[in-house]
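In structure tokens, one chain follows: the form predicted alone.
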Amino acid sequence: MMDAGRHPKVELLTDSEVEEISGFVGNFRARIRRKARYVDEKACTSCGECAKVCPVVVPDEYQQGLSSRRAIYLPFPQAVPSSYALNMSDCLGVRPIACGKCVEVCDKKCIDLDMEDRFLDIEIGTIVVATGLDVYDPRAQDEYGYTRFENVITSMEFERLICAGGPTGGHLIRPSDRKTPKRIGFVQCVGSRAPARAAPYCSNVCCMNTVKDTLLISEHDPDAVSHVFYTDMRAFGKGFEDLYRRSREAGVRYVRGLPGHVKQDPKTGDVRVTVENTLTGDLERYEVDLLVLSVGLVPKKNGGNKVKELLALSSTSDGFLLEAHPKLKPVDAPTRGVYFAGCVEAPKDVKDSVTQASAAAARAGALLAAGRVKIEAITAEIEREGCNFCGRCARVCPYHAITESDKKRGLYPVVIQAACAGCGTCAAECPNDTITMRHFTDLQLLGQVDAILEEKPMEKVVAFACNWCSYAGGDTCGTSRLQYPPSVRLIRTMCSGRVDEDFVWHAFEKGAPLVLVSGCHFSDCHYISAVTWTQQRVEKIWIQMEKLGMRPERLQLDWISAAEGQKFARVMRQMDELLKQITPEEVEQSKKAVAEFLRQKREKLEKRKAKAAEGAGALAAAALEKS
């Protein structure tokens, strides 16, 4: 951080918060709130005289509450800028002034209790999201007695106790009586790999962090004994297995099993642990002076959702941000020009975080150096004739790539080509069919439907498959040599959000006995939130099918990821079984009902288009007259 602060081309904005982000790749605009420090960071010399006279004492967040700080304080050693900051929520010196001692003692007169937040508007080309993560709060797992027993602490608190810059100067003590612990226990997977109560995933760093801590303990005190209670020790990484072996050779005992009962002796402060050793099948009891809970990592809470909203990002089922592609674009966000670094995308250690940060910087630098952005020719185009200024296209676009329309001012919606990813949700949702998707036009997709149903339609299922997940799931199914019936014929779309209602009705009108719409899971949609509009559209069709006397089961909706080859084969077999239950008489009856429904729908569409054209002519005449 100090190197970054001294770099001539790096500007650090500390105590700042991003309020708004607009624009697109290469042309982002950000509005940043610079929070008031109430101390002039340029004038402050960090003499510390203000903190000496401050009467307010509160727990120090940096030291995990194991020591205290004043209302005016240095956030942490090597802080940039190296100046004191005043936490106004703790201070007594404002509205009305009840203290003001820090102001009186400051020779440089750099404390200003009337300082206010400032706003900064900047233009930026690319964005790297590196908001980090939080650690799990173990109070939810009450069986370990955290906060109930003084000598049960978290791994983060242990790090501060054993650190030379910590509250004890690196001397390991236990909180209850300040004695040096000789028996230390570590409980693994607290908050990790527990789907019912905590995170279902492995937090990546906990095992090796514990191994490191046991080696530190043996170096501090060779007579100390450490016990590690674990489910599985995972030593993945260069040199990690060697560290694990050294830990065992140092006398650390690893017990395969998690404690089921923890209790602290009120007289001695010793912690009694009962655990079933799953290797021997015995119920074992241990007494330790200090019990350390190795807490897992969880997605960032404060500000995490705001970042997702500002940058139109999505997250996976575990809450971490979703990358554009896990293998081909591991540091790219779905939003073009936005990149990930560190634990915002998944739990990882320092080495992996640095590697990803370097990759993100390289990707951002390459984009900025190019000067121009190349996009795929699959973006949307809006035809002004027929547009009724409803604004639906702008609302459903997951990338905010369509500008808002304004009929009073004659502003038509415009597609920002650099921001458009070509999902096609806007085209499917447009009520007047005035949006065209390049290379995935309505005529092209409807032509594929006609070709599929041209011969023996009763033997075929028309399936619309998302390019990134469902269609790729079919590839996985094929490469895995999994068998499925040939009755299902796939039509590739970039996203299931591209599947217009008219595509489904056209298939039924042409005699399709069964239609399948398949896309990404909600948690890993390649186009952020486009799949939610697919769900709403299909539900709307189901309601209309019931009104027309059709079985809703003839339109199936399923979510298949690129890795789910087995599920793809299973769904295809289910479609084939359902296909056998549909009779030709049922199909003929639905063809007539759908044909009449589409006739009425087309008449309404023509009326809307004619009305919109009249409005467009009036707007053009008014603009001409004004000019």
Second form
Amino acid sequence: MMDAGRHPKVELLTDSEVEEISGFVGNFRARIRRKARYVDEKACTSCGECAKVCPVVVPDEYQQGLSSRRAIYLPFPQAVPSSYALNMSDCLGVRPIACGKCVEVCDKKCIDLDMEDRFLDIEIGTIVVATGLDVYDPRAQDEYGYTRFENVITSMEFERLICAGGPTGGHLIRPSDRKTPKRIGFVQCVGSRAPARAAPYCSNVCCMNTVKDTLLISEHDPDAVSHVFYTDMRAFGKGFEDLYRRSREAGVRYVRGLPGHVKQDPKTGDVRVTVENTLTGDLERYEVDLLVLSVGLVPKKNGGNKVKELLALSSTSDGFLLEAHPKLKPVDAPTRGVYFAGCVEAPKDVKDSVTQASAAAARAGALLAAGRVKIEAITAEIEREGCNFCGRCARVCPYHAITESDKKRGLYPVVIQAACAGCGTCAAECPNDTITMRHFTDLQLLGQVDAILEEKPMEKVVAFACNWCSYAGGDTCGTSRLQYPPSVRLIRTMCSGRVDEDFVWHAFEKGAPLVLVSGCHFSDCHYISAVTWTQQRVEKIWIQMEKLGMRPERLQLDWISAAEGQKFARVMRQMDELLKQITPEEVEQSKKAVAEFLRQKREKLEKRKAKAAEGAGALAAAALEKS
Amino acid sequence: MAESTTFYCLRCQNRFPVQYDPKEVKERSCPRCGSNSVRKETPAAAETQARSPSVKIG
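With the form predicted alone in hand, show me what the form predicted together with the partner chain looks like.
Following is the full complex, with the preceding chain placed first.
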């Protein structure tokens, strides 16, 4: 942090918040709110005289509330910049004016109580998101008595107690009587691996953190005894198994089983733990001086969602941000020019965070050094002719790659090619068919539908499969030598969001008995949220099918991931079963109904296009007159 | 606000309750066959379902 603060090419904006981000890779613009710290950070020498006279005492967040600080304070000893800051809400409390004692004693005159937030507009080429994480709040799992017993603390609180820079100067004490604990218990997986009550995932760092803590305890006091209550110890990294072995050799007792009952003796303050040892099947009782809850890691609450919205990012079901590809682009966000570092993407330890941060910096640096972006040729293009400024394309674009249109000012929507990822949702949603998706045009996809249904249509299932998941799931199915019926014919699109309503209707018009639309699971969508538009579109088609007297069962929807080869085979077998239930009479009947529906739809489209052309003519005439 | 709503599966015709919020678009699947072809049961949908031949899978 000190190095970053001193680097001539790094500008640290501390106590700042990103308010807005616009633009695209290489051309981002950010509006930053620099919060008032009421102290001139360049003039402050951190003498600390201001804090000595400050009458306001509040719990110190950095020390986990185990000690106090003043309203004017140094956030933590190694803070960069090394300057005091005034928390105005602590300072004022319920009073309308500050006492001003700090201003009086400051020789450098660097305290300004009238300082206000400032806004800074900056231009950025690439963005690295490293907003970190939060720690699980154990109050939700109160069977361990965190809210009831003083001598039950979290691993974060333990960290502060045993740290030389902590409130006790590194001297381990227990909160109830400030005595040095001789028997310490650790409970693992608090808030992790508990799908019904807390996070379903493993927090990755807790096991080794506990191992490290037990070694620290034995270094501090060789007579101290540690008990670790665990479900299973995960020592998977380089040197971790060795550390775990050293901990056991140092006398740390590992008990396989989580406590079922925890109680603190009101007289002695000792904590009694009852646990079923699942290795022996015995019910064991332990008495410890201090019980440490090894709490898990959770996604950032404050500001996490804001970053996600500002950068059009998506998250996995557990709330961490989703990378562009888990193997090929593990540090890239789906939005081009945005990278991840650290626990914003998943819980990880310091080493992994540094590795990912280095990779993100290298990726960002390579892009900036090149000075230009290489993009896929699969992007959308909007034709002005026929566009009626409805703005739907800009609304559905997951990447905000389409500019807003304005009929009054004659501003047509434009696709920013560098930002377009090529999902094709805009092309599928455009009611006037004015968007062309390069390499996946309407003509190309409809041509494939026609080819499939040219011969023996009653024996075919037209299946649209997204490139990244369903189609790849088919590959997995094939490479695993799994069998599925040959009746299903796949049409590849980059995203299921590209599947236009008209493709489905066209297939039915041409006599398709059954159509399948398949894509990624919502949490795996490679185009952030494009898959949600697929679902909404299919639901809309089901309603229209009912109106036309068709069974909605003839349009099926399924989310299949690239790894789900078995699911792919199962769905294809189900399609074949469904296909057998559909009669030629039913198909013939629906062909006529759909043909009539499409005829009316095309008429309406022609009228809309003509009206749009008239509007465009009037706009052009007005522009000419104005010029 | 999410409320309990009946959904039905377009593959196995299973009917099942779902906590449904109209403003929220989320992935849903049939608890019986695992299909994602599930939709909210409306009076019109129930009528169509009654007319359609039963398709049983798995």
